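Heads up, the chain below is alone and in the form predicted alone; it's given as structure tokens.
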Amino acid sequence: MEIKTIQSAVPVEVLVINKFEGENTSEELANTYAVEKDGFEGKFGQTYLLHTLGKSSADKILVIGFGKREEFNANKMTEAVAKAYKKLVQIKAKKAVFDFNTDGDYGKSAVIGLLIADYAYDKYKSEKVHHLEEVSFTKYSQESVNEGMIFAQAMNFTRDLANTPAQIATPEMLAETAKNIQGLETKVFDKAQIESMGMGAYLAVGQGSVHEPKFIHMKYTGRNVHKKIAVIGKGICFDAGGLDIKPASSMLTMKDDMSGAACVLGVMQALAKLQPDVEVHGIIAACENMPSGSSYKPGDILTAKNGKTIEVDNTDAEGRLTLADALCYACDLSVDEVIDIATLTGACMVALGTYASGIMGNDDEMLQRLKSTAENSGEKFWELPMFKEYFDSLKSDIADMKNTGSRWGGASTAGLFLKEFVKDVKWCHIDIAGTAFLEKPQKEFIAGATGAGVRTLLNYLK
């Protein structure tokens, strides 16, 4: 789909306009038929399709409700444009002009909504989803539209990776994807190198799979670096649970257990285009958690990169083991901040559902900045407690800690486990277990991967 900016609306197949509650639209024809005759109020998300019958330069006019003007914001623009685009797809439109009457330049948000709604993972389907050929926006700057395209393309790049079947999205494939991103310095460490770095927790998780682990380190360097940040994504390419095997129904979506890694890859490929003045290290400990004769076992003692020992209480609490070694590695890079993002705990999904991700960390100011950035980016982060009492259930009689404890407060317990591997650096952990993959459509998203975290991290790194 071609996306353009134009000065004013031109003759087109479909003209898309907005209506605020209590106000008229910019088109008299729509005011006459939609507002006066049919009582279209313009409540947020409402749509009205008008066939002009030659009375306008557009064949059809699509009116999208923006709700109350004083409540409208960039996030609502994203959702409204997505709603309008889905209506355009429904009527099999080919070309449309979006001519909105709003205050400010909402180009970035509008394009993000457009491309979120345009996304379809139909690679393996014979019948493809309908896409518009061309969409134009009036009144918005080319700069904001371009930035929106970079953000949305990063999200959809991430969604593609997380939607890809595990037979294809292997640790090797993630490593090749990382190496093919332009504008980065990228190193990929193999099993022998990972072992030489002392990453015993991470190696244990991957030892039951025929696919060897790949430790990926990408580095972006801006022109005038004022901050150094490491972003770690959980990279479990498929999680069968190991010897503590999951029920069959719980494995159906486990190709998405590398959504954190997919997010980091999406962010890193966008940074090379956005060129912010920061240094960013993208880190992924990629592997599969599979049952076999070589799998790690309950009761095993693992030694992480920082020398701490871990008793394996459950092989299905594997993500935190890979992140433990990745956190140790990141803390040795002399960065100012470390962020990890992971589909880590079912407990977080139980607590927060599919609308909010959990967040916790060791620095309140950093936490609040990330939460605020998420809110302004169209995502929701909810802070979970890290009371030291949660660590009690992780205590082991024979090692420094166990890899899992009580089922109660499981998301917080996992956060405290990760904290044991963070040294002398500001750190935040984002649990996207509920938000990374949807079993049914939600707001602007179809079912499947959402690209959770991409918008927030890009805005934060900018």
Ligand code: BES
Second form
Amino acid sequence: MEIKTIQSAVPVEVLVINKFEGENTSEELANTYAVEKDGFEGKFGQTYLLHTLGKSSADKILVIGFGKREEFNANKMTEAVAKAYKKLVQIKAKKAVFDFNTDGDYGKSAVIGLLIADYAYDKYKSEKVHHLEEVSFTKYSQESVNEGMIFAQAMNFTRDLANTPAQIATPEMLAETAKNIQGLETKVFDKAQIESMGMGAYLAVGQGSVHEPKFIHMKYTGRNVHKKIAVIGKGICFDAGGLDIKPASSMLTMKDDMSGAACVLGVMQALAKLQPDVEVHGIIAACENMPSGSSYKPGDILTAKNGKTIEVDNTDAEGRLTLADALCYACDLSVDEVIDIATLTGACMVALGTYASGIMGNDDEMLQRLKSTAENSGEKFWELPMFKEYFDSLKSDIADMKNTGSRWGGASTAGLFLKEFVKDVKWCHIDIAGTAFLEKPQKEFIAGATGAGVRTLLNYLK
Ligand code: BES
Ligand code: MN
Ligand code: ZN
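Take the protein just shown as the form predicted alone and give its structure as the form predicted together with the named molecule.
Then the entire complex follows, led off by the chain already shown.
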């Protein structure tokens, strides 16, 4: 789909305009038919399609309800444009001009909505989804439209990766994907190198799979670096649970257990285009968690990179083991901040559902900044507690800790486990177990991967 910016509306197949509640639209025809005759109110998300029958330079006018003007914002723009796009697809439109009457340059959020809605994972379908050929926006700057395109392309790149079946999206494939991103310095460590770095927790998780683990370290360096940040993504290419195997229904979506890694790849790819003045390290400890004769076992004692020992209580709590070693590695990079993003716990999904990701950390100011960035980016991050009492159930008789404890408060327990591997750095942990992958459509998103975290991390890093 081609996206353009134009000065003012031109004759077109579909003209898309907006209506705020209690106000008229910019088109007389729409005011006469939609508003006066049919009582179209313009409540947020309502749509009205008008066939102009030669009375306008557009064949059709699509009116989108924007709700109350004083409640309108960038996130609503994203949602409204996604809604409009879905309607345009429904009527099999090819070309549209979006001519909105709003104050401010909403190019970025409009294009994000457009491209979120344009996304389809139909690579393996014989019958392809209908896409628009051309969309033009009036009033918005090329700069803000371009930024929206970079953000949305990053999200859709992430969604493609997380939607890719585990038979294809292997640790090797993630490593190749990382190496193919232009504008970064990328190192990939193989099994022998992971061993010599002392990553005993991460290695154990991957040892039951026929696919070797790959530790990926990407580095983006801006021109005037004033801050250094490491972003770690959980990269379990398939989580069968290991010997503590998952029931079929829970295993069904576990190709998505590398959504954190996919997010980091999407973010790194976009940073190379946006060129902000920061240094960002993208880190992924990729492997599969499989049951086999060579799998790690309940009762095993693992030694992480920082020397701490872990008794394996449950092989299905594998993400925190891989993240433990990745966190140790990141803390050795002398960065100012470390962020990890992971489909870590079913407990977080139970607590927050599919609308909000959980967030925890050791620095209140950083937490607040990430939360408000999420809010302005159209995502929701909700803080979960890190009371030290949660660590009690992780105590082991024979090692420094166990990898799982009580079933209750599982998201917080996982957070406290991770904290053991964070040293002298500001750190936040984002649990996207509920938000990364949808079993049914929700708002702008079709079922499947959502690219959770991409928009927020990009806004945070730039
Ligand atoms: N990848 C899962 C968490 C998950 C669950 C992600 C549902 C997305 C949707 C993680 O590795 C896991 O299996 N966690 C266990 C931990 C338990 C054994 C302490 C869980 O949440 O059940
Ligand atoms: Mn698991
Ligand atoms: Zn997992």
